[in-house]
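A lone chain, given as structure tokens: the form predicted on its own.
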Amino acid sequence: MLNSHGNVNDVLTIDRAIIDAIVVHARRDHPDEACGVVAGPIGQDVPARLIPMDNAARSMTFYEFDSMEQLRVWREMDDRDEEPVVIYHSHTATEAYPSRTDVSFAGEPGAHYLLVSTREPDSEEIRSFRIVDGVVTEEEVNIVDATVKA
């Protein structure tokens, strides 16, 4: 049964060597919020290339894409057939939840919006969830091993 993103289920599926690259890239802005793209095969929901991208606005508490890479970004992806499959970004006070600002940034209705808090020092929050016309949807983050590409 389809729900209303047009899923099968909200479930994130996502390679343990992509969320531990997204967890560096967030230390490493730390204290600055930190920003990237997973993008995938178009129509698959199928998060396989990392890119990590700049926080434009550097920014504690908010985090922008700067206008060029993200068209750089976007038309790249589109001349490899692929999708923003997930958007991620740091919250580095705040628990890994989307603020309003998240919220009305979110431009990509079909993409997982991955949260990492890094708050805590020694470990962090990671969530995801799906923003549709300002609705906010938490849905499982499922970390494998290995994306097994067939």
Contents of the next structure:
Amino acid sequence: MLNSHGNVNDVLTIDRAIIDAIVVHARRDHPDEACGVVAGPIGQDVPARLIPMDNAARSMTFYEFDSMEQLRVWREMDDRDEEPVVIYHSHTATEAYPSRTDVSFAGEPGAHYLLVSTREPDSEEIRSFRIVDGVVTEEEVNIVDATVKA
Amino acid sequence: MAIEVRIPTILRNYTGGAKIVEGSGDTLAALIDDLDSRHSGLKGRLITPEGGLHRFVNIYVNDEDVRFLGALEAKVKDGDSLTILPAVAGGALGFAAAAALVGGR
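Switch from the form predicted on its own, shown above, to the form predicted together with its partner chain and output its structure.
Starting with the chain above, the whole complex follows.
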């Protein structure tokens, strides 16, 4: 599968500190769904800058970026020559697998769609997917230490 | 002068890969018709068969969400800047219920 820059990706490599922060965000908003972006330099497939977003829907079963916050964040990424490398959200009562709604809305063919399930109180299910033209492809999540330079 | 339109990655297959295109029109609806005359198929990704703005995209005129500017009737003019972004949404909820929720905003 090709991303927007023509690279083949079947693995999401992501820093442990970012995963930990996403889990903290998901737990904090539980039982509502949490959502956000991890930006990275264009074309490098390296998620580097975590941007937790408001769930404008404030719902246990639906998430939606606030349109104005999204514009601001997307502009900021443009200005910094970044792109949304990861788009994440939580499912709070079901498994970490894209729902039909997730697939219908998936509008960033170059992004990794990371799902975190917080249905279990003391463990998280973390899975990642490509969603292109309605086709869901699961990929490996490779959690590493310190890909992000301080 | 024309209206500058920023196209998101997912719609660039309609613009030959172009990130920015230009168009003209007095309203968003007219501008989209004008764009579709050169970038066939784009309109169908922005407007539903029922004639409303598609919920899968956000459209901004000069950084204002057009949903607050009259949607398809929003006034536009030369020199304006239009930005199209994919709406980022989803969740565990069934699609029909989610669509109703989004449609109701």
